[in-house]
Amino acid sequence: MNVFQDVWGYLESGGYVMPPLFIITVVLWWTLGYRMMSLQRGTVRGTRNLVYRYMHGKLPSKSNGVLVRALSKGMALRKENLPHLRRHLDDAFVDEDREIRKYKVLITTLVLVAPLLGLLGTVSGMIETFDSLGDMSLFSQSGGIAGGISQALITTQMGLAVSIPGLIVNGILDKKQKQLEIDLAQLKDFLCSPIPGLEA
């Protein structure tokens, strides 16, 4: 109860601009572990050895990445042996490309705008200790001065708070983005073209 309290005094303390700081959050770290699980390759093999264990049947039943699921819809297309396979494959992969790119703007804006937003705290409560300092009010019903500099600090220091964390797991995420459309294009080749060792 106490820190219930304690959050709550927090975000009381930090103005108009904490309620938004505080949505911003919740839905930064929705979306961040959305995109975390969405973004599981679902083996740790490499996409060679994928093909080849799925030539013997050897491919996780229960596994549900990115690639699983991709080697999955790519090799019944290619037991149909239809013309211009690459461009099947890359309808029957949209779906995929699409899922491990969704959210990553919205994740973006989010970080972007949360220190803004602190900024803008910060300058209110700026305004406000100013405000104070002309009317010579040391303590108003706002807290004068001393309430204006504390919500100046406070917003400066939520925005900071969510952005920083958001930016450096979004950058691990995206690193991991660009791995797998990598592997989604080497598997595109490898399901073109005849497998050594198994087809001629």
The other form holds:
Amino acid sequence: MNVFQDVWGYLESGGYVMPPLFIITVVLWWTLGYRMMSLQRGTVRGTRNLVYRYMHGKLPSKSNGVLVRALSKGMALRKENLPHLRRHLDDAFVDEDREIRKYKVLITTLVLVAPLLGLLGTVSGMIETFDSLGDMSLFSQSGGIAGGISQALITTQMGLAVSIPGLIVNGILDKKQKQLEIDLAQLKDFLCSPIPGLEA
Amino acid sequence: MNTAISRTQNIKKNAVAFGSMVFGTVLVLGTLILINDSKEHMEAVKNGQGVNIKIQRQKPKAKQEVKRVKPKPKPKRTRSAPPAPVLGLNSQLSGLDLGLPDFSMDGLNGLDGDLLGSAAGVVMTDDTVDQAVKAVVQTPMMYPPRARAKGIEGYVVFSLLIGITGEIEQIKIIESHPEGVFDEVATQGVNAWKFEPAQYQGQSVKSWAKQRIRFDLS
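What I would like now is the form predicted in complex with its partner chain, since the data block earlier showed the form predicted on its own; can you produce it?
Starting with the chain above, the whole complex follows.
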């Protein structure tokens, strides 16, 4: 309970920017988790290797990564011998593309907004400080000078504490997404060209 | 089949996202508490776990008293009273002839108007004058026969200092291409030219002017 009281105390002393910051934390980490899940490849192997393993039926059937899903879709399309296979593949891969891009902008926005909110809290804390300096009410009910300064510092701290881990994880996820995009493009190329050993 | 997989997958995804949400919130708030946990420090100080530093003041040693011999007071100078002003100095000086020329303030009156406005003796450039230098008479020049034979074309850029009456006071070659081929001919030619001086606020002024002379074989 002590921890909760501490947290509540910080949230109270931070003023009105603390609830938004808290909401940002919750939403940010929810989206990060979601994105982490949706960016799973499903296999550690490269595209070419993946196709060969599919041909030999060695693919893990339970795996649900992006690449495995895309591959099974693509192979199914390929078997139909459609003209303009690439267009069909583009169409089929749209879902995957959308899935791996989901929440990206939201995460970036949240990570950027958090320090700004902290800054806003700092400014309002400083305003309170100077107000109480002007009134000569050094220890008023609302906190006075000490309250203002503590609000100023706590909000900045909270903003940064929300933003920094989010930024790091976001960076990792972005890199994963780029790799996946490249892999998907590669897979498309691979499926559109004749695969030795499959058609024979 | 496919939808079923995606549904379980979605559930899994959301579950992980929820876990991540809890983890992240705990992480952030935990960081906040860890950073700000000043209570333990305060208690540590209260319990005396901190390092106590006692500062003992050393008593200052008794000062050795040194008796100083008081210097003898300097004998005060008695100031003699200033001599009484001579009355009627004015009248005495007025009769003296110091041999100095008369000084009148008349010459200073015109100062305010002309100090900045007068451009006499000021050397200006094309940019600062109101009306730039104009070449009035441009005598044609001889094309150097050697250059003509070789088919060389080129140009010379001069900087000319044109005096108030329009005469050329200085000639400088700023640029010439090809170097040294046309310089002499062009300098002689320009010397024979006549210019109209630059104008500044209705007066002729000395000014630098740029003149480019091209040698073409056409």
